[in-house]
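The chain below stands alone and is given in structure tokens; this is the form predicted on its own.
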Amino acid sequence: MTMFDVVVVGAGFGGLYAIERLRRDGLSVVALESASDVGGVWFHNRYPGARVDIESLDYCYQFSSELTHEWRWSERYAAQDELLRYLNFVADKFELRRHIRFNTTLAGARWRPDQARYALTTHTGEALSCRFLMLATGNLSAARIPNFAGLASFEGEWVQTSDWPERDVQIEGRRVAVIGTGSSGVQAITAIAPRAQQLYVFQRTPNFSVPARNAPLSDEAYAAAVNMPDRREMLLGTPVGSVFGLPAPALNYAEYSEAARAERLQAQWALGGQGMNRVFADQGLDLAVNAVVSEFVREKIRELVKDPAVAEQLCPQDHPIGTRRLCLDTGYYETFNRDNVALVNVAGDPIEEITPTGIQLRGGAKYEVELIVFALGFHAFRGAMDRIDIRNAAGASISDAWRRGPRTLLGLMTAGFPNLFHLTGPGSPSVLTNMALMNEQHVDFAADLIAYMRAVDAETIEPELAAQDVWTDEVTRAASTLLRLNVDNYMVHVNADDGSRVFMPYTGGLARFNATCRAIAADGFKGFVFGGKGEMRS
């Protein structure tokens, strides 16, 4: 059995930085990565059109000024291939690959209280042991698998945006179907349409999408970012860990004149990006205010799509803007003006089955295609953890502890599971922030916690149950007035028995969260229980 101080699961943004920081702290560390190389979500999501929806200058590591100056982003929103090159560059620069076991999946982990260690088993049966287990598995990494009747009979080819093949997938000259119109679907549809002979877009629920306004990154913008003093601290002091592409701080809707409201809406549409969620400070809280922004975007859709009937089908009516993930696009709605693109609304006439030659709806309509692209999204937050059989001393799993919604301290640890870190988990700002920076922040807090344990000669660490309850209540309180809480989306856990709803990320913002973490650390990591005595050696 091979023994380590820390085993990290995953080699994406979080996993790579965890290796670098923990190794720098003098710990023996290995990362287990199921893929054949680094990159995480940017390794698997290599579908046509895949692109980040946070500005490239923010969506990157901030821990190394040297790294910041060495990498020059080419576009405002980096494409998947550039992001993957960046993560490979980081892995090479800091010589991280020698600490990673590729093509290796963690199958199970058992906490051994007599040893204060986890006993791990990989999918090949290899045994490892570690004092700390750090899950850098991501919140959007466990893909939803297509489960359509007849799929096995399909004589064409089918692929998933979430696990796109490394080989070339032929699109030119083929009849293609895309099923799903979330963020990945929007990007893939826009990129596939000009290449396919015919594209059928199967839409169950339309989502709001706004222009990304992607463009080459100017020398001025690059220089301003990399030469900004204390850039990392500045980003940690913002609500979402990002400064580019956002409107000036918003006032409540009522505080603007009618002319100023119209000007602000149009200015943000012209700027593009996620700022459409922040045109007015109260649009996420007040349904009437949100309706103004929602209808503004619907009117833009009607202007962009020539066929009025198609435009109306593309206009979301079942949820306020920003209550589901806002998509960014480069010409998505204009795609439906193409002669070779057809929208198939399956909300009222769902897909009945996949046939050998295509797709058949319940009403009998048939669409013959040669390639099906599934853009079905992910089992968010706990999906990747549920695929690993992690058990504590009592034989319980994280899923058992989170049955009625996640309960964590700072989104990082769960009571009853010593020495187990789940980076950017529920209860942290997580997917509501710049995830590159969020991973850095969480890794640093975990590493500082481990260093403190070494200083006080402790062997185990886990949250106090009372402290975890207080933090979980704070997460609930922060989200209690959000419109988003009452809309079904991947951030909301719904209990089947009584319909109670739990909003999983912390909505108080990264700045407040980071300040809370620092205050806890300064107070001897108050709220955490330290146990055991003895040196920490592997």
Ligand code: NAP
Second form
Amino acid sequence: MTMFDVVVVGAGFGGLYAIERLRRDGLSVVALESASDVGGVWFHNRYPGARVDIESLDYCYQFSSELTHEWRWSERYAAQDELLRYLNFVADKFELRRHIRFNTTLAGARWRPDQARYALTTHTGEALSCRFLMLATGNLSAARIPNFAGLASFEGEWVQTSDWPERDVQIEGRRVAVIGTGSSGVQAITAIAPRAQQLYVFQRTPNFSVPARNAPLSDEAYAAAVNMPDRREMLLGTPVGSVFGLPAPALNYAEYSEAARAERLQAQWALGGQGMNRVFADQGLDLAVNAVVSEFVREKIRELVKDPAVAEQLCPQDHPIGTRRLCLDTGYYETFNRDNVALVNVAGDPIEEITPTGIQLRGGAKYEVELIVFALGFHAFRGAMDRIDIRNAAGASISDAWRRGPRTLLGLMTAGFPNLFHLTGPGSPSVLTNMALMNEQHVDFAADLIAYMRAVDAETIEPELAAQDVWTDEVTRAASTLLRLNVDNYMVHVNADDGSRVFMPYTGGLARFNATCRAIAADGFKGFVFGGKGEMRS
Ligand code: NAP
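Could you please show the structure of the form predicted together with the ligand, as a counterpart to the form predicted on its own just displayed?
Below is the entire complex, every chain and molecule, led by the chain shown above.
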């Protein structure tokens, strides 16, 4: 059996930095990665049009000033291939690959309290043992697998955006269907439309999409960012870990004159990116204010799409803007003006089955296609964890502990699961922030905690139940007045029995979260229970 201090699961943004930091701290570390190379979501989501929706100057590592100066992003929003090149560059620069076992999937983990270690088994049956298990498995990595009736009979080709093949997928000259219109679908549709002979877009729920305003990255913007002193600290002090492309903080709707409101709406639309989420400070809290922004964007959709009936179907009416993740695009709505693109509204007439030659709706309509692209989303937050059989001393899984919604301390650890870190988990700002920085923040906190354990001669660490309850209450309180709590989306956990709703990420912002983490660390990691060789303390 091979013994390690830390086993990291995943070699994406979080896993790569975890290796670098923990190794620097003198720990023996290995990462298990089921893919054949580094990159995580940027390895798997190589679909046409895949691109980050946080500015590249922010969505990258901040821990090494040398790295920051060595890498020159080409565009405001890097495309998937550039992001993957970057993560490969990082892996090579810091010589991380020798700590990664590729094509290796962690199948199970058992906590052995007598040894204060996890016993791990890989998919090939290999046994490993570690003191700390760090899940860098991502929140949006376990894809919803298409389970449409008849799929096995399809004689064409089908692919998933979330697991796009490395080989060339033929689009030219083919009739193509894309099913799903979230961020992935919107990007794929826009990129596939000019290449396909015919594209059918199967939409169940329209989402708001706004122009990314992607552009080449100017030398001035690049130089200003990389030469900024204390850039990392500055980003950690912002609400979402990002500064580029963000407007100055907005005021409440009532504080603007009628003319200023109209000006602001236009200016934010022109700015693009996340600007439409920040037209008025209270648009995420007040339905009437939100309705103004929502209607403004619907009007833009009606201007952009020539066929009024198609435009109306593309207009979201069932949710306020920003209560589901805003999509960023580069010409999405204009795509529907193309002769070779047709919108298929499956809201009231769902897909009945996949036939050998295409897709059939319940109402009988048939669409003949040679390629189907599924962009169906993910089992968010717990999906990747559920694929690993992780058990604590009592035989319980994390999912058991989170049955009525996640309960964590700082999104990083769950009471009852000693020495197990789930990076960027629910209860942290997570997917609401720049995930590159969020991962760094969580890895650093966990590494500092491990270093502190050495100093106090502790073997085990886990959240104190009371502290976890307090933090979970704080996460609930922070989201309690938000409109998005009451809209179904992958960030909301709904309890089937009583309909109670839990907003999973922490909505208090990265700055407040980071300050809380630092205060806890400065107070001897108050709220965590240390056990083992050293004196039990909390
Ligand atoms: P998603 O937002 O969950 O969208 C999944 C889509 O599939 C929805 O439109 C959904 O419709 C549809 N769908 C599911 N089952 C269906 C069925 N049986 N019939 C018809 N339609 C069906 O997933 P995603 O697009 O992969 O995006 C997830 C998240 O990943 C994003 O919000 C973002 O956080 C991240 N992401 C980021 C980027 C980026 O940085 N640019 C790109 C891609 C993804 P309903 O809404 O009706 O369920």
